[in-house]
Amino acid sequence: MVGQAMIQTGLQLPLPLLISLIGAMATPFIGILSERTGMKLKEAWFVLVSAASLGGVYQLYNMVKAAPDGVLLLYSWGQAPPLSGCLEIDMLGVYMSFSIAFLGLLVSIYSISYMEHETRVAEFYTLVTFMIAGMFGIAFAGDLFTLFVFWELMGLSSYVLVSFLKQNWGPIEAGFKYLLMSATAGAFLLLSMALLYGLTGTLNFGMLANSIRGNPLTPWTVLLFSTLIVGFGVKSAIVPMHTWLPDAHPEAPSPISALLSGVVIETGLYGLTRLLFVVFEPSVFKLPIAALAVLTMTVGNLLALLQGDLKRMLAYSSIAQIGYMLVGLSAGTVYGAQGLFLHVFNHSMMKGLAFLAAGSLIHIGNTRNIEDLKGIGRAMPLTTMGLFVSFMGLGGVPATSGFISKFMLFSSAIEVGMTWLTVIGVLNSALSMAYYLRVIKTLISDPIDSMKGLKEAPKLMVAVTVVMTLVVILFGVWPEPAVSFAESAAEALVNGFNAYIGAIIG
């Protein structure tokens, strides 16, 4: 029996996922055709697939909005869930897919100029599109097995992309470390699946919630909680499971760094958030997640202070930002979840902008060392302004989108009586401004000899950073659309929970 969900059967996939999978499989052939004709067909195809995926998200948004209980259920021919795998899409899944698709489109445009002098470009576009398809699948999964399949698709693509610039040893080492840690996390995720199946006889989210949620804790459920934290925590870069990230993000091409920090680690956090709400009451995970939030934001900011490598500093900053997002998860309320998911989108724009702007500076200056880039900001004012705005947003300065989501995150902690968590979060935000302002001061100082006579980055790269700069400012002074969308996502997670599980169990 099923609840009031919009149900579709047969071999159907949500449009964003379908477009991404077909687009990825067709990209190698488009690449061959592009080489033979001498035209930039593969670049145009990459942007077209990204734009079509974003359009597919809009179509999905309208379908979910029209569904009786705001849930869209899709499953293949044969057995209906919970006996078969399924895709179960609510407004939270749509929200995550929008964040993924929007940043993916901007990165696809930026990559045209960034990758024009590299080889194996068609392979690069193929892997990026598969990685995005994997993230879509995670956002839409209605059971843990389906989620794990797309989790591996996202992971396998990202391992190779981190090591894509294989002419140097650094990317290979970073990719291998990322692979080993993620494979270990995958083993813990499989252990979580085994525990859940042993306890309930199903991996379907609706049936899991109906069987476990609300029951007293046992040694088995405590073990399950631990395995879920490790399984999703590595990909989310939660301290102390973060050590792959400072190596992987700096060594990857800058468009990949933007995606890894902007949406990949947040997709891991989405998976953790979805499973924790499916299996446990918020009162169970409130304090452990709050402790991880403090540890993650503090360690991330302190280590970022010590970095001389621009992209490595941004990588540690991403770890700290995950700590802020965990504040909203620890609150366990609609308002906390709203702040969490609003910061997911805002962070995708702010950190995506930071990595793309930094990529432009490194592309022109030919170094990642902050001191060696001294004065380059005077030759690249638009790029540097974008980096400055992203830093202000990440620091939570008013009139940027980051201020709105951080305000909501810290307010949600006060709302549930964790004022101490808010105080630590505000102090960490203030601490982060120390390394953000140090970078900007260095970039706009009197240029050293190697930075004289340089010019602004290619037009497409600059155009993307300008657009993202405007988005960060726009949602800082007019946050209503983003706040409203995030509220719908949070409502679907917390208050729409019965409709989500009712789509399966009735």
Second form
Amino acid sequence: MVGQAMIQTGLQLPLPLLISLIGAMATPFIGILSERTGMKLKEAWFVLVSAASLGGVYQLYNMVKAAPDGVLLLYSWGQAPPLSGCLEIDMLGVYMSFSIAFLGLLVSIYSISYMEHETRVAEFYTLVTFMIAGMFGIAFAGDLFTLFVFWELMGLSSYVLVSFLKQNWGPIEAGFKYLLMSATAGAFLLLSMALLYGLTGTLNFGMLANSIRGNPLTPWTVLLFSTLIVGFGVKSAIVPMHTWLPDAHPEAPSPISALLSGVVIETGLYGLTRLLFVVFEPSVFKLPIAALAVLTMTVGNLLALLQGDLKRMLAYSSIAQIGYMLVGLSAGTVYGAQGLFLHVFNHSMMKGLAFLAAGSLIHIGNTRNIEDLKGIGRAMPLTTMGLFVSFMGLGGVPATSGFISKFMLFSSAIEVGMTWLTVIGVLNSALSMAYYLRVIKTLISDPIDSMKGLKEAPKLMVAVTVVMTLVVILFGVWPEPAVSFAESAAEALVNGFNAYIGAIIG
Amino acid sequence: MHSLAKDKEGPRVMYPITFFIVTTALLFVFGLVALTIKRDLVRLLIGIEILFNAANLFFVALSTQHVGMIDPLPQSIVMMALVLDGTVIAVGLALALNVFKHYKTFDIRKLRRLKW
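Counterpart to the form predicted alone, namely the form predicted together with its partner chain:
Then the entire complex follows, led off by the chain already shown.
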């Protein structure tokens, strides 16, 4: 019976997820094959899988656009939703998966050159592909349990990737801290699932949205709210739960730092946003999220000022950027969500670029200390230029893409009458320029002895950073495509609700 | 919680849930206390396992709150969740072994070389 249904309907998986899952599973075999033949098969396979996932996202975009109410409902054999797990893809899911796949492709090209002299490269590629597959799954999930499974897939691969260079003590310590905190958060997420099930009898997003939303708060829903904040907040590094991030992100290999800071923490934020919009009215979570936003950006920026380690400074800056994104969530309007998701994409480009460029500098200069890298910028002009542009973007200077999304985020807070939040945000933004400019000044001043006679990074790494620099500038001067894409994503989240529910209930 | 009990024909048996809620809360407190006061890496992982199992217990207990039936959804979810937290703990133990290689101790308080 089940087998028959399976043959009839087929095992339906959205293309990006299918490609990255199968690709990841095949990578170890390709690794063995490339060792036998001595060709660079596994590198080619890795880039091919990432590129094909991006192509799959494009196909999915067309499918969602053509769908009558903008929602695709996919489930495999067995029961139909709401009784079974399902994948429900709307424009927001496509948007998130586009950010993930785009950064994933760039990082995969970069890591070929970066990981050249490491051992266990095939395992590295497998884990990266699984991590990307996990993030796709989170973006597409149509019920909380599917989300949880992919959440753990992403989490497990990222713990191992953080501590990948296990011959040093740093990555091991950082990885263990990361695992402890994230696994605890996973338990909280499971508890919130149990609470949601107890309150509503279902875990399907469409059914959930139909039950709790709009009802008055009870002690159980308050408990649910706090477990959701803890469960998603640790992965997305909201401030009281951020302490793993400044350890884990610098200690990971640079391509992984770029992925972790660029998309993994944003995927956590996506989960939080989706769940909060599904379960609660925006008026319920407005003030708590605003308070968390203020705390997150202030602490992130202040601690970033104190850092002497380039990657650690970038990690704290990621925390601050999460704070800016929370401003958009706390506004709770379409405009706020649009700013949030635009900033997710822009931040993935800018922070990815910053970590990759910093990775090249560290790769060549062989130290992470900013003072010890003094003057390296003269030997590596293209990479330093990339770092400079990404810093301008992160600080929100006009003509970079960071300006557009920050402008949207902060003006969305004014729109809903939280001017104080905007003021704090803009002040924080100004403060952040202090540490960005300090780094640039150190990098381009007179070189110290150990930084003389160095060459530019390998061509492939430079090419990736140059492409990302161009993207950051392009979406700064011509933001129209990104803005309208983010707008349709935000529309799907906030206003496309009935379609989202209707796809389940029918 | 009680609103779930729909008035249908059939045997009106419903397992009392208060006991399970109290047990879940206690287990959660135990797990969190273990995570805050224990020093041994393996004991910390056991603390995490207690947290996961508390949530799983709550899930299974809630599945009995329908009159006349037991909902299979939470039970299948709990089966899957057990596998997932098993894998997390396995990775954690592997990392703990690597910690021992570098630090020659299982004491979490010695893992303090990364600061600020």
